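Just the one chain here, the form predicted alone, laid out as structure tokens.
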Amino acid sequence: MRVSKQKRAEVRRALVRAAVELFAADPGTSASMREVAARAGIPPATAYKYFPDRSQLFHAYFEFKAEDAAAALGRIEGFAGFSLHEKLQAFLEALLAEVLPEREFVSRALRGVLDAPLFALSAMQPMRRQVLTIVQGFVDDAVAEGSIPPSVYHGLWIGFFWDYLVLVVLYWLRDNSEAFTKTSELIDQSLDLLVTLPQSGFFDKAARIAGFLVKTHLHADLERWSELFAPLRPLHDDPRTPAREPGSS
């Protein structure tokens, strides 16, 4: 029988929730997928279809938290009128609020993700796509309202934001300040700098400079190479050499 998309999401969430609960009960646990399935009340064979191993549970956990953070933004009054900086900050704060109750599990899950082989990191792509889609919407809104100029390089900046988000979470996991005030201060200061890049048209200006340098240096290099190989040109290619008369030896 075909399982609906909603049902699949419910089963995946139930398994992830069971893994979090097992870790909360015993932070040192190395529970198997069979134990996770039993905790969720789901047949092991079914659980393995969704998550062949525990590392994929970790990836799914972050995927769901990104979804929940995005949903939380929709409950903020007047959110549509926020600036790009305010929207990004609200998203970061919503994401951290979602994972706060399971901070120790987040630490373990993130280690599991970052310690995985590079090919396994592809499993993080669903969450990465979610984050990039959310941020793309913020950028599109900012362009539409005229607070940042349109640019073909916005995608590059949005991709950079994903790396920035990971670094913020890693910092937060090591932040022992009261109410994580150091993390809040880091976000305030670094996000302000980050947002100035698309606002100032930084990437377009950098691309123009790079294009100018490539063009001018390439032209100069071509001239130098032309001069270098000039002695090797056939004599009849030299316009200063008179053409031979037909039949002359």
Contents of the next structure:
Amino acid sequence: MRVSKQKRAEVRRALVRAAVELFAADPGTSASMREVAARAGIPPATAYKYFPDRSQLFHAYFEFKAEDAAAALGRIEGFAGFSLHEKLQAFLEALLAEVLPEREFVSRALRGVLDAPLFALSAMQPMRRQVLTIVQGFVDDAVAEGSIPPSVYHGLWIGFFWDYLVLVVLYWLRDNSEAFTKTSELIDQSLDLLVTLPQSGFFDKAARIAGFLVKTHLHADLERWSELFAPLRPLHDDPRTPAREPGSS
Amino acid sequence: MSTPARGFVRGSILGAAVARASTQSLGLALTQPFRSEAGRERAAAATDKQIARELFAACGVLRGTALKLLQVLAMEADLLPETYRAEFAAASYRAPPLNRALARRILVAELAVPECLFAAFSLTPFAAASIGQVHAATSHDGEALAVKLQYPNIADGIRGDVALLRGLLRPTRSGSVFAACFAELEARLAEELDYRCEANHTEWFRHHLRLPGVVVPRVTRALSTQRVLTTTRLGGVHLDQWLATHPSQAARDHYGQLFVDLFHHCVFELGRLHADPNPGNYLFLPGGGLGLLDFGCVRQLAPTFGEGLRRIMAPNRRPGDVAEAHRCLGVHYRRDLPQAELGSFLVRWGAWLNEPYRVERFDFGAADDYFARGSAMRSELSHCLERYDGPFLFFGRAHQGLMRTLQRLGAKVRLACDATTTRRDPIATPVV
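If the one shown is the form predicted alone, what is the structure of the form predicted in complex with the partner chain?
Up next: the whole complex, starting with the chain shown before.
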């Protein structure tokens, strides 16, 4: 029997919720997939089909939270009229608000991911793609409304946003200010700086300088080097020099 | 909005300013013996100006509490040296507003999402100041509300800012004058940063202020916290906008009289002063009413304060009595000056203050000569000053604000009632 997409999403969410609940009940222990499945009321075999390994539960947790944060943005009145800075800030704040009830869990999950070998980071790719798709949408809106100029390098900047997000979450996990206002201020001030890059066409300008340096200096150096090696050139270029036969002594 | 919030960063910005100020003072002290008397005076004035500039630059970078302190000093009484007043007057700076996402975040952290709290909430503020900004909202009952949001982390390092500013001013010639004010400034600032205090003050004034024509907004307690203050929103315009409508002289006189009566009512009857005379805190309401906003900075006056003022301004006083009355109000003069000369100067100063009270109606629209004479006397007075205590700082600030507002209104008003007697005259009929 084919399981609908919606049903699959519900099962995945139920398993993730069960994992978070088990963690909240006893943060010191690591529940097995079997225990998670039992709490979610799902047969273990089905659970393994959705999450072959326990760490994937963590990644799915973040995917769901990113989805929920994006959905929360839709409920903000006048969100479409926000600037790029405001949209990104609202998204980050919404994401932190979504994971706030499970702060301890996030701390442990993130530690696990950061301590894990590189292949575990690749497991975060679906969530990374999801976040970057959302950010790409904000950037496209900003380009369409003319608040930032179009650029082939926007993708590069968007790619950095993922690393920035991880840093913000790490700061938030250590933030002990009331209502995490210091994190909000960090987000505000850092976005102030970050958004300046696409707004000012920073990457295009940097690329132009790089192109100029390569053309005018690197090419000139290459010519100088070729002059330096000019005495050796006849060895290669002189038609009188017989080409060596492979294997000849 | 970016505000350097970390103590270390704030400390280093002000610390560098303190170091520069100290170097300048040291340089002045080392070179003064080689100057003529006139040259010494000029050099000291130049150093003061330079230090005031340094202070302004440092506070401008820090914003928040440092900027607020600077604004208090800028509005300060007549008694600061001219150099400082000129530099501080430039501090009428307003912080740029919070972006909409951050404003919403603050409201959510303090109360809940605005969509649940209000029928409508504008994320773009309609007014901004140094420590917060005000948003328009509509309650579920359709009532117009004003929601004041405090900038995040603004209260951080308030003590450090005060200490560093104190250090910055210490090497100046007027260091002792400022030094005595800082404890008071710190206390008032701490109150101002707690919007629950402001809610209490607003309710107190709403209950006790019995002056026809003056309106105080009502606080909505359920939608107010330490960092959010929700009140009813009064329709009306600020002074600049009102003046742009080219009001009649009668309307100017009416509002001028309201301002004067309000000031006298607070000082002589309520014994509590609305000590933030920023023009943005007054609304000219349709129908001739005056809306009074922002009760963040309120100073309670001692019962003897009003009496002390009467003694200062009373004519035919002996110089010794006037000097004593000044001391009672918390204004202390240098002891190394010839006391007889100082006393007679204070009598002249009291006479100047009393001038508008001696005529039936004083015309602030034709008072350039009066204020020019006052400015010259203030300059002289500032050199005689040793220090003054807290309450007078805020009284001076409020009085200065009143004078400025009356001048801008060009109003012809009657002052001669409350300053010399406790009897109150009826309030002028509102002019529509």
